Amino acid sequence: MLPADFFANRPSADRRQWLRGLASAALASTSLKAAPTQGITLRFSHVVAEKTPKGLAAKRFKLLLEERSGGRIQVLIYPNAELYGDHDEMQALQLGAVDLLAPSLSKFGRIGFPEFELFDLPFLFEQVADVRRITQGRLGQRLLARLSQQGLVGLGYFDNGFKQMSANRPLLTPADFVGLRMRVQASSVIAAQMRALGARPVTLAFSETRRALASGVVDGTENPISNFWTQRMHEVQTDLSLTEHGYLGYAVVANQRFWMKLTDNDRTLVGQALREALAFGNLIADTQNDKALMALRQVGTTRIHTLTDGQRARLAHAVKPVHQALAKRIGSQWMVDLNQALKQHARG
């Protein structure tokens, strides 16, 4: 795993070289587990731990394919950011160094896709189910489409729930957030987020946070509940916010080199098993963090906070600026489309 500031005096010259090396490198020690000859090894990377939504729904779906293919296909999962992490793993999968990945939907900004940020905007959904509106309609397709002006092929999308703030001391109304520095991944939307509540963000990889947050690198964070228990952020925070501002959620991404590559039964059979695979994600994720909840309360470590709707108004009040950069930035229309898809969801 490399530090965070590894690429940041470097010429994308020598960052494209490195990653060209791990590529052969990734490519030559999976070759000691492939699959036999004939057979298929798919490398799957993550950034987390095994036992949250997103590595319950990996693991879900390599049982899945490898029992369909008779174990012909084989995938290897790295969680964890065990292979790659947030600054590289979008590179490495546009280089043929992994596979498949599921990064959360802020990372495609980085990448030339600033209109997935719509997922970011706080206090925009209100459940999960206007976010499936997205996800499963016509603007969810035509994002994932988008994706293959960069080599990426878009399969899908899933959940990990809301998100919480934490940090130590209550968050609850804009002023709890003044100076605070608050770690943010890679979004101009959630990083004008935390301008607006007062804080400073600070960008950082899901990797490192926990260990800036026990250094005092950074004061607090947002996750959701199920991230924040896995990442044992319990012990290095005092105070957990149930303020529900903000979705998280992932798209499941291929190398298009690499799936032009199989054969159409082949993709049949994996795109079969990942559409069952994140299905079974998104029916667990609200379990894994009400699960998670339950044993922040029974360990105590962590003071919980609940935020009336006043509080939860004023928060949302302090950051609709943020809608409007928004708009002004990727265009209009892309707001108008979503709102009128979030209004259909309501009428239906």
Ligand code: LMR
The other form holds:
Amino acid sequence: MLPADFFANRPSADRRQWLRGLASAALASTSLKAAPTQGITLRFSHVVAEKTPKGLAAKRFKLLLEERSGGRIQVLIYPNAELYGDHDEMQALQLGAVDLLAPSLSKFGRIGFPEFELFDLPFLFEQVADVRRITQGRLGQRLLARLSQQGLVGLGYFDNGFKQMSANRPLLTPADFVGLRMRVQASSVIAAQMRALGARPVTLAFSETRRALASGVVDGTENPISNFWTQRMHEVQTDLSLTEHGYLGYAVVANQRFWMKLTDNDRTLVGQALREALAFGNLIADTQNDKALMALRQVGTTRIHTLTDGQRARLAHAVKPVHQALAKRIGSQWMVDLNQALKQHARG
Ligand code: LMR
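Given the form predicted alone, corresponding form predicted in complex with this ligand:
Next comes the full complex, this chain leading.
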């Protein structure tokens, strides 16, 4: 409340000015009060099962945002490629048919951002902490900023984890891969990785992978175990080899028009809920993959092979040429910056 003598010494013109200010502020606040009735629906589409790091992070985002907006902002999640899959999700986002996606970083090369395939370089990262030094550093922010070239807003990164190899034979040495048709994501780096092992890469949508394994269209694939398990790939693959040969993570992207139409307040609400949901996703990713491995051991359909350090080293040696061969596609400056960022981390 204003002090009683607030007007005592003020000239009448000043008072009229102040009252005009008060009136417009009151009007604004009533129109803001009217805002809650103008609800917003945010459509979030992704291709994996609900009980995966990405699926659970999406649900956490929904919970946080709906709670904090008092239900004014509704989040509709479409998991399992129910709405859009690998073939059409990015286009759907650019056209505004959905508002948010969280594609694997491997899927940005195909829409004109080959620099994102640096995350696919085999045996590049030893641990998730190395990845976070990229995604949470300048290099990661520069990558996200580039997405605006295609009407996208890069909102953040989060993990699934390290990929394993599966087939109907153990995959312990490069010779084991020769002649196999291996399903890969649409990434030139991952395709080159499979060729370096003597296998034949077959690019398929994630949602088509299990059917392709079951029908013999492909012989094997790679993914973190949470995806392998939740897509029931263990029912059609006799061997899982714990190669830990590459990283799989995600970037959350919004449609730029949708994002710019939000009020500052709503952008802050969405951004905060997303940050907390991605931190939650990172927190549970390891556990989800460990739980899936435990379940796999219990169900006993698939032989699980742990590689010796020597076997992993021989695989790493076989795919090392991919780094040099694909440096031009990724971009030589991006490679320089990547190695610098990783070296900085190594120096601690
Ligand atoms: C794949 O296509 O194998 C993965 O990107 C699926 C996912 O989004 O985790």
